[in-house]
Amino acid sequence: MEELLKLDHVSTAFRSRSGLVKAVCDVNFTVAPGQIVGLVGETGCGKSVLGQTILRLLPPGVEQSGRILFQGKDLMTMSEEEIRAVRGKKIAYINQNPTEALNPVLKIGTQLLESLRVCGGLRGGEARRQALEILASLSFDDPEEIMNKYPMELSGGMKQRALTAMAMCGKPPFLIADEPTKGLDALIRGQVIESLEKFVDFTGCSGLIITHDLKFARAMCDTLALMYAGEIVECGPAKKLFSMPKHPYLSALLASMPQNGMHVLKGSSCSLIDMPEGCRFADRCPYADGECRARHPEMRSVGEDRMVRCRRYD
């Protein structure tokens, strides 16, 4: 498969008073041109940290290893100047908290025009025309009015769409969207999904969608990568994973969806400081035995296009 983005044994850890927090552990996956990959899992499993690792948005002192190849170049070894040239222009990033991501003292139009200048190389009348066109494409009824508003005057969903508009400015070949539907009601959630679909159509980009919203992931993504306690435990075509889950964790997540009876997954994820020797899901798994708790499972191929980390498939 042709690769636009490749993660090769990527790990990220933080120093804390209690010990080393292993937020991302030996992650491997690829994204092909035109492919939308959903990174799903519970809150705290390491999804957002992985997204920030790709663009090197984490603070100094974080321990990182592995290779992140984008268009054949390793993002991990780039200088600060080189990685800044990638952010926005080649890889767009939509933060999960639009209130924090938008400058509260600048109008939306000012921020959008600046994005067009930096990422798209546009100025003056052409930049303004493009800004209005982008806002209109995201279903803003009155783009001129939105241009003249401050972030505090917009609803949560409108802020999220404004962020999406800024990310579209450079027509980047890759998008990372971190929890874009978090905290939104059903109506606004639908508008955000529609705006992301228009983003993909407008730019023709590939993407990594980070979410705990399985319904959203099913609607948006071609491929799913399921994350648990810092590592990928199942990966493959979204339709197959939803219809025939292999890993017990995915089966439990699907069973917890409202349309499937909302069966609660009991227990909690293991510590990211003191990892168990065996399977990290063993304490919550109905199939776990002594061998599962003694030996950490490797990712195994279970067909031409699926991988799973479970001893039942050894």
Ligand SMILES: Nc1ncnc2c1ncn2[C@@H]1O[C@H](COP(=O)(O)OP(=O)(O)OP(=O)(O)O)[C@@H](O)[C@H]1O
Contents of the next structure:
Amino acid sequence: MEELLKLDHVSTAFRSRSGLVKAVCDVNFTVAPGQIVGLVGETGCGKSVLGQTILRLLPPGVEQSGRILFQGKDLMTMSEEEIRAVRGKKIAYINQNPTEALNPVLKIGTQLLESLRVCGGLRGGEARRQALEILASLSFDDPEEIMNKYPMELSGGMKQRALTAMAMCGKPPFLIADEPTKGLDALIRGQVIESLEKFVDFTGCSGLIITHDLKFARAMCDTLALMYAGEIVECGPAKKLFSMPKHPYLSALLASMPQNGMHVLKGSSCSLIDMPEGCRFADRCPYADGECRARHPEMRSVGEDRMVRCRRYD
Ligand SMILES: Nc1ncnc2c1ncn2[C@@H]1O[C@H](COP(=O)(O)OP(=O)(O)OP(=O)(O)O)[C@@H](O)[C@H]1O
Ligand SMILES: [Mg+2]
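Got the form predicted on its own; could you also share the form predicted in complex with this ligand?
Up next: the whole complex, starting with the chain shown before.
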């Protein structure tokens, strides 16, 4: 498979008073041009840390290993200057807090024109036309009016869309969106999903969508990577994972969806500091036996396009 992004044995850990927090453990996956991968899993499993690891947004002192190849170059070993040129221009990042990401003292138009200048090299009338076109493509009724507004004058969903507009300016080949629908009501959530779909159409980009919203992941992504306690436990084509889950954790997550009866998964994830020796999901798994608790399962290929980390598929 031709690949745009390749994560090769990527691990990230934070030092804390109680020990090393192993937030991302030996993650491997690839994203092909045009492919949208959904990274799903419950809160605290390491999704955001993985996204921030890719863009090197974590504070200094974090322990990191592995390779992150983007267009063949390792993002991990790039100079600070090189990685800055990648952020925004080659890999757009939409985080879950648009209020933090937008500059409160500049009008939306000013921020958009600046992004078009920095990321797309556009100026003057050409930049303005492009800004209006991007805003219109994101279903803003009156793009001219939005250009003249300050972020505080916009609703939450509008801010999220303005941020999406900003990220679209450089037509980046890759997008990382972290929980773009978190905390939004159904109507605004629909608008944000639509704007991300427009983003993908407009830029033709590939992407990594981080979410714990399975319904959203299913609508947006070709491929899903399911994370549990810092590691990927299942990945493959989204449709197949939904119709025939293999890892017991995925089966449990699907059973917890409203349309499947909302059967809540009991218990909680293991600590990221004191990991069990065997399978990390064993304490919550209906199939776990002594062997599962004794030996950490490897990721195995199941069929031609799926991988799962469960002893039942060894
Ligand atoms: N800067 C940091 N310093 C120390 N620990 C951190 C830091 N950032 C994250 N962690 C820890 O890493 C683990 C994974 O966190 P992360 O934010 O990636 O979870 P998540 O899967 O994105 O959860 P959510 O769905 O709630 O956003 C958590 O235990 C968190 O406390
Ligand atoms: Mg997160």
